[in-house]
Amino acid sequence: MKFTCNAKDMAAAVTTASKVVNVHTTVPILNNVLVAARNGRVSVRATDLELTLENAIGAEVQEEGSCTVPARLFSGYLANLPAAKLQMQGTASRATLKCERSNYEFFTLPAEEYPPLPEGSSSGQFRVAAKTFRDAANGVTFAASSEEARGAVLMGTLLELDGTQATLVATDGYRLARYRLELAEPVSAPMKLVVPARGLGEVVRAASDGQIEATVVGGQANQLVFNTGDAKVSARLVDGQYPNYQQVIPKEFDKKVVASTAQLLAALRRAGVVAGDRASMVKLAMDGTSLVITASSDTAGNAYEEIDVERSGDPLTIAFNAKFLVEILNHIEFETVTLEFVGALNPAAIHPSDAKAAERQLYILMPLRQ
């Protein structure tokens, strides 16, 4: 393999494919990252089994091949690279790069060992635009679940897709997020998918402006593959069900606060302060026009807000965990944003206060014990 190609555009492709490169691995070919020229191109893959990214990059190839180099040395290498010609050559056993008066050797293991690309039949493939997809993911994925404890279906996300809709849907048993998107094109049949959450998180990294192509690739392989500009990304699937969020949401509210999202927001991240780390518990009591929000420590002393918002139905005070409500209303766009009630034991729906926006972002929180 001998290609030369811009040493700032290689550093960018080995970076962003060494970010899935698990440095406790025991399998060292694991440890490095696969490149590969051909038809004018540079590929740069990394995997760790479970998630595996691919950039590409323009290059003059005088040598088709592949070989396999050090993630950490590689990327650290190209890091301090000013931007110039970087020329490459690699072997099973050696890779030797010069940039300007650099020029520095090191270890290769053969790439006929690095484990190849998701194979099967395709199960079913969707197009959505990039922007709208990354809005959706971005949208979802923070309410997954963060413990291996609680399994790995709610660390995952759930990818619904049916006729021109996909829906997407988080949660970790005390929150939950769901966004709906338009495809590009209908499916052939409806699909449920669980993603894994880091999987996703790539993709709004990787996707480029444009469209993402995505496959489900079948059999041993269970991988949902997403193509976008340059960059692939294959998530193993999760196996197992999805647990019926729907029956979380409640179906009927009798009780509404419309309020400004920045003035909450803003209160909440206040109150929060004094909330503490623990339970990070703020009360918020809804009478009249105001909405007074309070929080209480042993340590730390007392917070106490109010703003004014339009309510609807009987008074109400209710206790939630101030970081995962500020975490919500972060992902909310729009000046005003609803929040709905049933009761102080009952789930609370927040969403955007436009009603187009309302049914494509919802999220449902649990609330605390007072």
The other form holds:
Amino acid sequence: MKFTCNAKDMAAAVTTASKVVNVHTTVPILNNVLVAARNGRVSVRATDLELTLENAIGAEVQEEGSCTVPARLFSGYLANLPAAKLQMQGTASRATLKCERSNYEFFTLPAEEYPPLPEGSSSGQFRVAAKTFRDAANGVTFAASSEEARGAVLMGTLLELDGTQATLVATDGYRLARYRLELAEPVSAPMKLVVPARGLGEVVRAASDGQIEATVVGGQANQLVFNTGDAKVSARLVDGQYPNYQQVIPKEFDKKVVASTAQLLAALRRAGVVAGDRASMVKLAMDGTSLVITASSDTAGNAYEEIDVERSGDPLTIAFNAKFLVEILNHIEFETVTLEFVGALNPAAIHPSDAKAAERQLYILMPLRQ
Amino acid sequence: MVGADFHTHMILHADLDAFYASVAQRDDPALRGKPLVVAGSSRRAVVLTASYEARPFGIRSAMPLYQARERCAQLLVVPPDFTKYKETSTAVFKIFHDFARAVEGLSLDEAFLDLGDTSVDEALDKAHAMKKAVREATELSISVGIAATKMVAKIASDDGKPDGCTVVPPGTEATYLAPKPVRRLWGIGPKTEQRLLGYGIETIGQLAQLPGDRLHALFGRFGEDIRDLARGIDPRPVIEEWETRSISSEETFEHDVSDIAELDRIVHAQSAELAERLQRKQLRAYTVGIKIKLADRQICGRQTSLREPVDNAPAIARAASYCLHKTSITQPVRLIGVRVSKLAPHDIRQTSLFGAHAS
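Since the structure above is the form predicted alone, I would like to see how the form predicted in complex with its partner chain looks, so please show that one next.
The next block holds the full complex; its first chain is the one shown before.
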């Protein structure tokens, strides 16, 4: 293998891919990145077997081939190179790098031993605009569980595909986020996939403009490979039954409040400061045309916030974890937000007030009980 | 000194006399009147309690057992029976509660009692009635000290041992403490005592008279606190129950266990016990962890923090089991335990979308 490329391009590709390198791995070759030169392109790949990242850069390829280089050494070296031409030559045991007047040799491991990308026939695929998918993923992944002890399923995001419609769902059992989006073309058969949060996060980072093409592959159809521009993200899908989320979304609500998103968010952030040591509990009391937010703590003091709202239905007082509410409101971009309720102990719905946006984006939040 | 009928806030310190040894003598008449110690059976065993008959030989608690044997050839050694001590202690504390507004237990055999605003005479009557009640219920004697502050009450009860009842009337604390050696004061350990003796300060009275700059030179910023104590001033109240910071359930095995499935079953049982204790105390835990002692006595373990606190057995067991599987167990296990910490009051609960124990 022999090629010439821009040192900065190479540095970026190696740094991005090396993120998945697990320094505690017991498999030596997983400490390395795989560099492959083919068809006037150079790709850099790293994996921890759960998640694989690959980035391609333009290069002048003199001799096609591949080699593996220790990720930490390689990225440490590349990060300190000037924006100059880099020439790389690799064999099964050595990689030689020349840049201006520096000349390095790294010990490598044979490229054939590097775990191959998941193969097998595609058992389903979909295409979607990168920006749409990024918005959807950003809008739901925060609601997934971060507790390994509660299992991998709740730490993942459900991806439901049917016709031209895709639905992303994440929940930690206390709040639920649902985001619907249109696919570029209909899928051949409905699919339900649980994608680990880490994998989806990498897709969001890698996807810039254009399209994302995703393919389910692998012997047990257990890998989802996202192709977007020069980047490829392959994630092992989570095996397990996702909870029946539709069942917990109330069919009807009889109380409704419409508030300014910015005003409500600011009030909750302030009240949350006081609520901190009491399970972050804020009480929302709705009556007339006002929403009163209160919080109190033996150590911090008391909070009172009043904002004008549009309201319908009976008055209601309901308690929530302020942090959960703030996180949800942080993801609502519309200027007004609608909160819908059944009772003080029933799930509440939160969504942008705009009808079209509401169809897209929905949050369900469980209250606190005293 | 104030009049005997003057009402002031009084604290009583109660201490069971040679508790473990007295229980042994109570339950086995053959042991009565003989020098005995309660101690374990290992080679490194130490004396847990020495009977009053053993004390003239210079035998004290915490002394290595072999040294105690050297000092007294006819010494009897009795193994401890904590179930019995616990039962007896519970009975005694129940009586304490009958006589006090609040009880702050220090150990199985020692407690501070808040007697509230009372006169010296009333306090004495109460103390005698309480001593009688303890003797009738358990056949054991207690020593009590009564004073306006915790530290003076404790020193007074020590002075009256065994079976004593000592009152230090309010206003006489400094006089009472003055002739006593400095080491009787809280916070004065053997090292500080040596240092003070080096400066010629032998009694609490001498310490109480020291000027501010000398105190500061000797104790730094604690100088004034120490002088207050030396003068019998101690504002600490009797606190009913120390805040529970963590609860754990542990088991030491007779034979070391290597089977993970077996350990997992034990962890589940311990989680159920913890859940019950948390619910009884109306608490929930944000952190669940396990502790493992390996065959070579090396201790290892893991803990995990939860977004929502737990108090039910399945949730605690799930987290504990997760910790167990994350711990690298390189040897057979000698002890395993589950611990819950970062406890929060139970009054607020995050409801769940998928039922109480959703996962």
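The term rigid core refers to the most C-alpha atoms you can superpose between the two forms while keeping them within 1.5 Å. Treat the numbers as computed from the prediction; the structure is a model and nothing was measured. Numbering follows the first chain given and starts at 1.
With the core superposed, R127 shows a C-alpha displacement below 2 Å between these two forms. The rigid-core alignment places the CA of F106 2 Å or more apart between these two forms. Shown in the overlay between these two forms, fitted on the rigid core, is a CA shift at R94 of 2 Å or greater.
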